[in-house]
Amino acid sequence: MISTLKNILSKPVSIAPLITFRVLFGFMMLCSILRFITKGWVYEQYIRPEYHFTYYGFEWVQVLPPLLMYAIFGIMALAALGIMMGWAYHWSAALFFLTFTYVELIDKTYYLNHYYFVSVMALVLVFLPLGRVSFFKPKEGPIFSHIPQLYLLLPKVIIGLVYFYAGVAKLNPEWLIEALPLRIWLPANSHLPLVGPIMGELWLAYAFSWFGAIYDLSIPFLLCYRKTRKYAFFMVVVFHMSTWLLFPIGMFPFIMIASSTLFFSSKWHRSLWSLFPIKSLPTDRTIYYSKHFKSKALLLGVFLLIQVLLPWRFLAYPGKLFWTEQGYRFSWRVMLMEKAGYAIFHITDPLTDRSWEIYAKDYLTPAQEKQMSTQPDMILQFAHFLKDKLREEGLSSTEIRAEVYVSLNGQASKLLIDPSLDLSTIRDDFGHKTWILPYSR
């Protein structure tokens, strides 16, 4: 079996599909970064906030001074350009991965599945031998037309996992039986021409829900099969352009459309590149070989295994996932719930028997307040932030309790966490958060 697997992974395949992906990925990342800067989001999300919600275990990742933050985004943009053009490719890929992931680790307020997808793919690109094929000026040294199949299979499997896990996550009663949260979201698009009048129809919410689940579960397999590939890609374009028109999800639809071209034949990719001034895509068969291939294969295999297992960690926690959100992030659960909350923090000073209230809006941006008010780990973090602020003001013995009401998928608001507990005495960890109240409809 090991011998068979080795033969499959080392089988030579054309490098052309990965060159297309590399160029499209770099181009889209460059556009995204420039869009991020020009819209003022560097300031709004990373410079303006007084406090940032770090990820557990990554508290050491801190925001830099304003000029350095803009420098980070400048380096990220240049690295994206380097990936696209094939200039100093491995340095560009590594720099892009490090800068992009650093920015995403600063504040989990802005966590999105497609940001995680970008980090994962950027790390994969670091290990792919794509630096010999560039625009305008051929690289010195040997140019390869074929590479081991491992390097093409890895990103394709990751794309398949994204779709498949997104589909598995939709196999729940609220999505399939109640058409939630689409029955809440779709009516907001009633202003659209032509389709606007039917956006409030219940049957449409059910149609979108069921089609979305079937699409996610089947599309990776349909893209792999030559006879269904062109129809599957048409559905990819229709599906992602529809979601882009209906929901504010940024560049994610375009990233997934571009990524789907990895499943096209090498002949299609070579025909595409014959139209562009790429100078070093050889026509003769030359095969890339690395003496570290076995080590790379083992390392990438471990990385892939982590991606396979990570979405299942929610099974280690009791309670309703959408309510507790323990194991929710990094699991490809895309647009599955509508959650809104309101939080008041009650402060008590036992030394003076004085009590008062603090509101998050006095310390957080609107985006931070919105996310914090529904996510238990962020509520706990904010309570500790308040404890530190009060200590700076000379109040060292305060107790902090939170009264948090949350509505899930249009249901009546309910208490999310135990309001009798002093959150400043609770430390976060990977264990079950027993201070989250059970969900009941």
Second form
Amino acid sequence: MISTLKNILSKPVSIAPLITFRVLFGFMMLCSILRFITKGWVYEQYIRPEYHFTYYGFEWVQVLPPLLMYAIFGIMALAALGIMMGWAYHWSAALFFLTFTYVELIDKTYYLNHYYFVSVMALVLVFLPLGRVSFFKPKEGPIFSHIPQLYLLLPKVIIGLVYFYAGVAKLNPEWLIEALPLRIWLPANSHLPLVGPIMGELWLAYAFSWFGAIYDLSIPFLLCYRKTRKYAFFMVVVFHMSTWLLFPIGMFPFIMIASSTLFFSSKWHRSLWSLFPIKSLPTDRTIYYSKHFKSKALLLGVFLLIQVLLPWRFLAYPGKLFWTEQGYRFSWRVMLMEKAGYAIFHITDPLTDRSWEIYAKDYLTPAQEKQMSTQPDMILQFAHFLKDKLREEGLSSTEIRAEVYVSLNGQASKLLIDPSLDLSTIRDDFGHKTWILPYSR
Amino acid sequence: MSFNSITKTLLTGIASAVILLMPSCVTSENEEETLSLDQGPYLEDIADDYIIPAYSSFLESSISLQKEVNSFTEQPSPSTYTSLSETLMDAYYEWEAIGFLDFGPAFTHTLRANINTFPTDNFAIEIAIESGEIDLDKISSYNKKGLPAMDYLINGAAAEEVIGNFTTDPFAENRKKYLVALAQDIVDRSNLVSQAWSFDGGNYRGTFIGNKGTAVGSSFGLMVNSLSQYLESFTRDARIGIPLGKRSQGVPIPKSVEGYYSQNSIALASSHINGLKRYYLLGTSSNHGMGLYDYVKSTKASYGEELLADAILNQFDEALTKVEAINLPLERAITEEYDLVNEAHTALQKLVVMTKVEMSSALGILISYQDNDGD
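Show the other one: the form predicted together with its partner chain, since we just had the form predicted on its own.
Zooming out: every chain and molecule, the one shown earlier first.
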């Protein structure tokens, strides 16, 4: 058993698919970063806000002064270029992973599954032996054409997991039986010529919902088999281009289309590279060897296990996942629900018996307010931020209660958290949040 | 699989996707407008039945107001004074029906801040009159101009005293100049915005009607975002919440009410909410064009037992009832009729929640002013 596994993992395979992936990944990241900077998002998301919603356990990750934030993005762009070109490959990959993940950890307002996917892939890239192949100029030292299969399997399995778990998450009554939230989102595209007139049709929402679920669940397998691969890739392109045209989804579709080329045969990738002046992809068979292979395999295995288990942690919490969002992030739940909310913070000072109100717009950007108003952990964080603010103003005895109305999938809004509790006395942890009111339709 | 065959598949895939969906990105001229979800007819009615006529009415009122200001400053007398005072209130009521249209040309020309920043800074106005330096174009002069500044100059004291200020007072000439400049500024700014909407002017009407969809910057996006933001900051907070002390650690601020000098806050608030309701519904309940109400209705979104479109309409009425139930002038009611004012605040609070949460959710509108990646 163990020896079979060892044989599978160490079986030499062509490095070509991973070189394509490396180059495409680096290129897409470079484009994403330049797009991010030119759209003014560095300022809008990291410099302008007065407060940032840090992740539990990562409160020490703080935003840097404006100039340094731009420097971080500059380094990130150079590192992406380094990954693409193969310059100081491992350093570039590590630097890219660190800068990208640092930025993502600053504020959970901007959490996106595809940002998380980028972080995961960047970490994997650090461990892959892809540094010997570079453009234009052959590297000194040993070069090799083949690597142990482990290095190709790992990113493929992770891409498979992303799709498959996204599919599993769609297996819920709202998505399948009521076609929610697509029946709310699709009509918003009614102004589009040609396809516009049918966007309001209910059957279309059902078709999209079911097709999306079946697509996500089956695509990893269809990409793996040689006979279905061609059609599967056709579906990948159609699926992601449709989502790109219908929803504000950024670079994600292109990243996924590019990533799925990993499933192509090494012959295809070698033909691709024969078109380019790539100097150091050897034609004769040379195999990469590392004396740390075993420990690297073990490390990557543990990493993969975490990836497999993490999306299931929601099972440890009672209540409706979409409502409480306990265990919602880092689980490939993509475009699953329409949620909107509004939070009113009631302040009472028992010393003077006066009470007043604070609203998110006083301190947060619209993007931050939108996310905070529907997510219990962020509401609690904001209440503690307000407590500190009031303490600075000399009001240390104040009590903070939140009246938060949330609408899930277009339903009439309901109170999300118990408005009678003083949130400034409640601490966040991994336990079940008993102060969230149960979901009712 | 060979390189060629995959390349072919890739190209076919992209081509199919482009053929299927790309035309969506190009605006076509002969689009069908009979479908209930097409925004075109809604946008046309909102522009033609509400926005454009409302801007013209206010422009007319501001021209009448300017005439009365001229008669009064040429010959200050009890009769020209009464006439001016009444015309000012008429203009203020007209303003209440357009002030919340805080998008498009009105947003570009910061119409709201220029016409109705309250409380006005009466001390700064007096200093400007004494020094004779009148500059209404700076950002820092928002709280020294517009209707609230006129309210102060005309209703800031008893009629006799005001007439005296414009005749026997040593700074009477400067005071006249200030009042004339205020009237001129209101006419100029409302004219700018009215022109921008007109076909011969900026034709923003054309832009407005063509800008479909619900993304950030689309006409519906602009309307719903500006409406919910206005309801939050100016209807609920500025008109009721701030005077009541909701934003000042529970300490009421009587001087911050709208129309402080004319003691007309409740009537102003009531005509404001009426304006909002007409904008939402377009006309009366039996006879109306296709407005936001109908667009919300077309989504079939429900609110408990009733339709969301009706629930929002009812909440406008509820807010109106609660505001009109306040008997005393607001600057006194905030302390003497606290519960009544608080109930009005609660009704407006609910209206904020309904537009910001339910309405934008039902329409699929991003409550945001910034574009962002999604997933």
